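In the block that follows, a single chain appears as structure tokens, in the form predicted on its own.
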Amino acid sequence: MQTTIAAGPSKERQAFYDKIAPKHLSPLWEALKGLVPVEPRSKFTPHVWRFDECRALLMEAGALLTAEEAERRVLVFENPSMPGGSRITATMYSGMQLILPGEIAAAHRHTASALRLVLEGNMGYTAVAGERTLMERGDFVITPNWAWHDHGQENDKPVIWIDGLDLHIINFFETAFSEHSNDKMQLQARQIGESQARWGSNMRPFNTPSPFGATTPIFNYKYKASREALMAVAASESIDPHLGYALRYVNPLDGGWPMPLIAAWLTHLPKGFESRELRCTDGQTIVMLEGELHVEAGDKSFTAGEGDVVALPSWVWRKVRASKDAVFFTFSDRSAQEKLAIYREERR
């Protein structure tokens, strides 16, 4: 059997390239497959994350730092091809933050959209832009782009979520900006409620725009409403084969996403139920709220559990398996790439 060898470019080209490197010119020919690849081929790795082990850590980290100290009290989900890169996939950071009872984590605000994604506590807070939500588990809290928000708890034990952010898109297009607020907590210019009232239930003032522009002027979509209405649908439709029974989460003055670079959805999979197989462009980033999952991804196979976060990467084949009924929230770049008309999946 013969086998071929690349050759590497003549010594005239070469000499060429050297040429041109100083006048900071590379020759397109060398680096167009690297550049223009027949598919994506993600960088990044399926991973999963233990609730139990991260929040055992995240204590400790407690006991060692204040929320003052910190400004945010995070453990950062680091995908394993890229440590200390701050991504669980290639778009998407994530972490899981601690708030100890009598705690505020100060107001600040920043260009990058965050999510917040509850996963243990009692009735602490998030206030946005003068108004608070009380957070319960399971509740989706959305911080849009540039407004003040701050964190904390009243009540007597500590609250702990996940956290989403699209800081890499804001970051690839260096458009991040910060702010630190004068005061450690925002004054309460609105009920707590307002929000709700205003946009949450299915109508909306005449003649009000939206209060954070092209982000959902909802910024709590609490999880027994959600829940709720994922298994009234479950009660009366067929189960889609890829997808299992999933509602999106919805900007209700479009009908679009909440967030404009960030998508997000719930799901419910009944107890052994498997799905087919699905591929997407979209990295995407499984917190578990009920039951249990086997997933298979690429050449990875693990099982989460309640809590667990798990790391989807672009393109690559994936199926579950709910070895119990099973509830869980998606977080994805899938916003921004459908604005961008570049989102793409295929099913088996």
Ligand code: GTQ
Contents of the next structure:
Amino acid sequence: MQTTIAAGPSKERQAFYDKIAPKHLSPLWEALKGLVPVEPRSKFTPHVWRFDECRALLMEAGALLTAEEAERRVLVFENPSMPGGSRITATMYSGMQLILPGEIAAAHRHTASALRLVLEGNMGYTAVAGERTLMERGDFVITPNWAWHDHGQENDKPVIWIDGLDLHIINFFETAFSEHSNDKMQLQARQIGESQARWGSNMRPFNTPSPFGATTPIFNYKYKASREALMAVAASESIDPHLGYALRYVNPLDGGWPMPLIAAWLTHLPKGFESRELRCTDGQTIVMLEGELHVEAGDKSFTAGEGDVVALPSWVWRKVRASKDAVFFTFSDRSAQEKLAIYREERR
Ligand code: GTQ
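Form predicted on its own done, so how does the form predicted together with 2,5-dihydroxybenzoic acid (GTQ) look?
Entire complex below, previous chain first.
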């Protein structure tokens, strides 16, 4: 058997590389395998963040600074493979945000799109383009790109949710803009529930263009309704051996994902269900809403309970087992990948 020893370039070649470097040139043949790999090798690690631990630390942050000082008081989920990268997966930013009673996270807007998955609602609110929506546990709330938004809590309990933003994709394209409002809080230009009435009742107005372009005009997919639908489907359909019972959130105007770059869906796994193995190119973040999951992903395995947040990077084989009846929310960059025609998955 012949063994090959990975050696650096020969003296002559290295001399050539040194000669072309000042001309801002490099030899492709030294870099080709890394630039065009046979398959994705994610730099990121599967990981779980514990709700209880994160919540306690977030409350500590709440005593350290106000929402006004922080602008957004968030503990960012740092993938263990890239500390300081503000990434939960390769493309997604995620964190846990806290609003204390009486606080306002002031109005701003940016080219990144955001989602909130509410863990402790307590009737806090997010306002988008002049309309408030009340936040209850499990609600999936959307801030479309370039839409003004502020958050607040007028009751006497804290509000906690998971943020997911596509800002690394926006920054990759060098297309990030943002703006602060002169008003801390937006004027309430519309009644609570107006968007739901206008766009979310399997009807739509005549001749009114979508208010947020490629983003869904529904900005709160209420958990109560989503969960009811999921459970009704689960009661009447056979389970998908890889996905379990899953329903994707849709933009009612085109049937596509709710956001241009971010996909989201809701899954139910009955106690004892064990999925078959799957890998896919989107980087996924799971937020556990009910029950408990045992996750095996790559060379990692862990259990995730209520409120825990799980990162599953691209192209890592994974399977899950429900140790209790489970419901969980997933978001990923699949919406972007499908538009770019690069999404792939494999099942076994
Ligand atoms: O609530 O607008 O976690 O702008 C990061 C950036 C939340 C927000 C984040 C943001 C927001």
